[in-house]
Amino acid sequence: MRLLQSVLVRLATTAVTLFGLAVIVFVVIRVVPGNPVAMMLPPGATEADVARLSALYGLDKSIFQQFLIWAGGVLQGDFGTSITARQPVLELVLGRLPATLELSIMALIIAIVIGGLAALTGTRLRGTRVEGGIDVANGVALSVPDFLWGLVLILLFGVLMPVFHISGRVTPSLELPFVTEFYLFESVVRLRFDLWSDIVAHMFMPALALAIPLSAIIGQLLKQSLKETMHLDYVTLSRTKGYGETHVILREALPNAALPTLTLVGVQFTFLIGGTVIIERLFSYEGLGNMAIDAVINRDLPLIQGIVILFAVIFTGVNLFVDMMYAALNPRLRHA
């Protein structure tokens, strides 16, 4: 009862806070300087030209207004139409999403295993030149931005070295069966493993660029907790018991010590679809933050509105899921 207690309070935190940033994205871009309408239009176009699109999207109604048409569509599941792309925002913003959610699990995935493997290895050579070394990495790949780290690796492996693709998301002359927008996963639905091997090389480096940083993070946070759990009473114990130093890491410390982690893994990951705005910019990568960018440039006001919606949702989905997550996990908020 306590956990539907909690699960239905933060349900309507959600709620309320998607609201409020619904407002505030709302009012924000209309304020700033800038007419979309009049960027659509040739330079000779007249006030009445501009007057009549204006009124074609509603927009020469009042903020307050605008607001309410705006969100008695989106209870209708109608997020307006794009001014620039002439389609509906929901079928644009739903086109991109599978694109970027596949580049920032990618992503997610590979700064898992650098962090981990990272980590471990630093606790198990603990007091040598290797951890040493390791801390220095971790403290390069945080300095250094993800987009830098972009710029890094298509100097060396798409200029010096052409090992993978540096645009787009899939050769255009192979043939795509897609269809979904997902098409890593589906590729390897349909056994179509050369699809496959091309959707990974084009997204190998954008998604390593993201990675790099999240892995220090989570390399410096795995590896601190192994160290404090290393100290307790059952991993003495374990290794009174005769057990080898790398069981005792992986059998006993690990569990226990992974608790935090996955509460920053789920976190960063949040950020981590953020920040693909910039990497999918600088690799021509087709996915949602591309598509931002031009919207941000064009003025496009429905289309920036449902993709800050639509990554609110996925930031407070994400959140929600791993403190329940977090909780069912934990023995001692589970029995609380």
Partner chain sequence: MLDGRGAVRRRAGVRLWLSALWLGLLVGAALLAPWIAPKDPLAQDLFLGRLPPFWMAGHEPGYHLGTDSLGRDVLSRILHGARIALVVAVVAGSVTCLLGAALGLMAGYLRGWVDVVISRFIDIWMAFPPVLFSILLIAVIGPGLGSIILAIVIIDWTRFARVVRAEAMAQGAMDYVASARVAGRGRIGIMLREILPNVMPTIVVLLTLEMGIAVIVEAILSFVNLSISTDDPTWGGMIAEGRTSVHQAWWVLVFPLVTLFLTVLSFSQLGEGLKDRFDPVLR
Second form
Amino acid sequence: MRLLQSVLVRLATTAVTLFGLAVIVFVVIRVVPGNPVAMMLPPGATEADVARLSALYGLDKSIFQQFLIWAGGVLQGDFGTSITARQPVLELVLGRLPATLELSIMALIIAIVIGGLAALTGTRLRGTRVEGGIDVANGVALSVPDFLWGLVLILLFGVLMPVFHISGRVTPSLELPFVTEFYLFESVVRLRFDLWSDIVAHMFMPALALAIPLSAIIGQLLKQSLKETMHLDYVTLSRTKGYGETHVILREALPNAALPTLTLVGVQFTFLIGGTVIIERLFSYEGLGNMAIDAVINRDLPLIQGIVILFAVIFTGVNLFVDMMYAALNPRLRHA
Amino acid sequence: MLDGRGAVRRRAGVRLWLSALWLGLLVGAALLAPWIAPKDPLAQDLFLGRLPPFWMAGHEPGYHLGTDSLGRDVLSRILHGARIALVVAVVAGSVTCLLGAALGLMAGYLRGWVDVVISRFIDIWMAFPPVLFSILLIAVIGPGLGSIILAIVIIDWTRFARVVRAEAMAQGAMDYVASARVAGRGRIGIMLREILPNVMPTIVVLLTLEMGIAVIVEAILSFVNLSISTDDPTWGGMIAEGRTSVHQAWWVLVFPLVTLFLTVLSFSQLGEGLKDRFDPVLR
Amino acid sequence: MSYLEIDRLTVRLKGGGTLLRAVSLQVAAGEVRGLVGESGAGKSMIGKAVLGILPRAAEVVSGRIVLDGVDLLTLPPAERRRRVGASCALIPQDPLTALNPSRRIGPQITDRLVDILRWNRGRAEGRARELLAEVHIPDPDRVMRCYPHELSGGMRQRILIASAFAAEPKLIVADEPTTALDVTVQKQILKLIKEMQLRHGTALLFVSHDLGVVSKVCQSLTVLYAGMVLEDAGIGDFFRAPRHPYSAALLAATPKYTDPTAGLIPVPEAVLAAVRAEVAAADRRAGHV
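I've shown you the form predicted on its own. Could you give me the structure of the form predicted together with the partner chain?
Now the full complex is given, and it begins with the chain already shown.
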């Protein structure tokens, strides 16, 4: 019962957040001087042409009226029509979402693998030079944001040692038999490992750039948490049973140390998703973020609104998911 | 134990001094750019386009770090770019800090409806990718140095507000605050005289971090062509140009990138170093 | 021949400071020996040195720990762990922190049997059920599926005792096993440890600061001060006539459990000064050698 109540409260505050965000974005992008419609028409267009097209997109009404119309549409699943692409916003946005989701999740996995290995190695070899080296690397990785890591990776593995692709999502000349936009996932399902390796070679650099700062956060937090756990009595007791250091870390300390790290990874993962906007631009990756920047530059108001709301839904959804995971993984909460 | 801590402190000290040294060099470069820059950062010469740096064959004397595709001197542009970067870092960083810390302090200590309103705004801000937010703002208010600073302030105040709110809340529950209240101090007095000094170390660390972030935001906006103007020498603009010609002239990307990298790293290491200094347990 | 023989064991902190000063003691098979002293006297360190769980800051400088005829300190680490894991066990001090909160009880009892002694899972679980019944836990099957936070402190200490006896060890180190418990539970747990020890014939190294408890459980005891052995005696002899003045003072300082009104008498300052001088003299002798 308490669980249901807390979920309801969460959903209510989420709704308030989304509504507030929608209002702010709606107002902010309509303060833009200059009519976006004017940019779409050829130079010789008359005032009447502009007015007609404005009426078509509802831009001649007051901001308040426009908001009501837009919000009414959203509640029925209609996010309006993109001004530049002249297609439904929902269709456009959902078409790009898989690319961004695949990139973010791949980045998350890379971050967990690198961060986890760094933390475990640092704990196993604590007090040695290796641990010191890991700490320094973590510090640097943490201080420099994904945008710069992306540029560094472009230089290192795109130019100096060109082993990965630094532009696009897939080699354009390849024939894609896919029915969904989840290329990475579908290539595995269809056992097309030739396509899969091409997609991974394109995704790896942007995913790694996104992953580096998060891996440092995971590495630092998990290592700290592990170090505290290693002093606890049940870890000592496990040693007396005849287990070696590695086993003790993995089975006794890690499950308990991972839990506090998990809650923080949730918030950090939303930051990572936010980072896809510029990273996709940097690597010309055809995802939601790249589309968002184009939408802003083209002043495609309905599209901007749609993308912003979608990002907000993803962010709040991730946070909700992490909280549920935490409850599910923590035996104390599970049986309470 | 003592030895270990000593080594940690020495290492922290080295980091602090190295970052301070780099940032000092930058300040010097920014102040003296018109006198020490070997060339005019805006002068174009298409005959001298994409000259390599001084150690490579085909370089031209006077163009130490080579030229970009328009024949502009990379070193001179980096030196002049330091001016814009540092102005953005210092002005945007401190204004963001003032606004964010003030709101965080109020939310954390006054609680009640003030906290509800501020926290709700923080939630809304957190649901918005900051890069997209800044691009959107610049598109609305138009490019320019002032716009960039304004955009950074509008977006990043939550970084301060979130942390300061939590700290102020923790400090507000301490006994010394209660005794100050008993002694008859007002709420504003307690906030400024009792709580603020205890939150100050955190604020200083966040401020240095924010300065680094501000430089990056400027670079990102330049990168998507929304910063100051395409002519003015900014590191981000140079990086954007370097990205497009990276296969022909890597140096156009490498030198501003290294400069930016070291600057961001120095700001954050300065923050880390100051944190150790402020930490009463370590001190 | 004694099952455990500690011979002039010296343990130091890496930053200086001595934890154990040439400690020698023996435990025969099936013997229950108490290790007594104030906090910081090094009594827990002896158990930790035997089990190989000394803190990272501490190191063995010299001496031998001979277990069943083999000097543990000469073995490679993995071999030592396996040998100690198969023949020794620990009953820890605080049952609330000695069970892993994210693992169920069953596997925490059977893991040593399955992983170190290579039993099959079914046999190990049967053994765990048997042991839980031996320590008077009703419904062992349910308890084995529980997480630690679902059980009381007394219950958890019973589980830890069962777990310690699981592999039929020859030696168990009990490190102040009742200190963290309620007074009412203390007596039951003490009785249980004694009962289990008798049934399994296990040698027990019983670390305690409480002479009253030691007199009930142990057959012999070793008195420590500042990491140095002051007296080594059978339990009857000790309580009749302690040889060392410090032991006598300690005995006088212990409230008789038969007479709770007796109150605490601190160890006299003169006795403490004499013991400190004795420790200093021993250090000087060790320095000359």
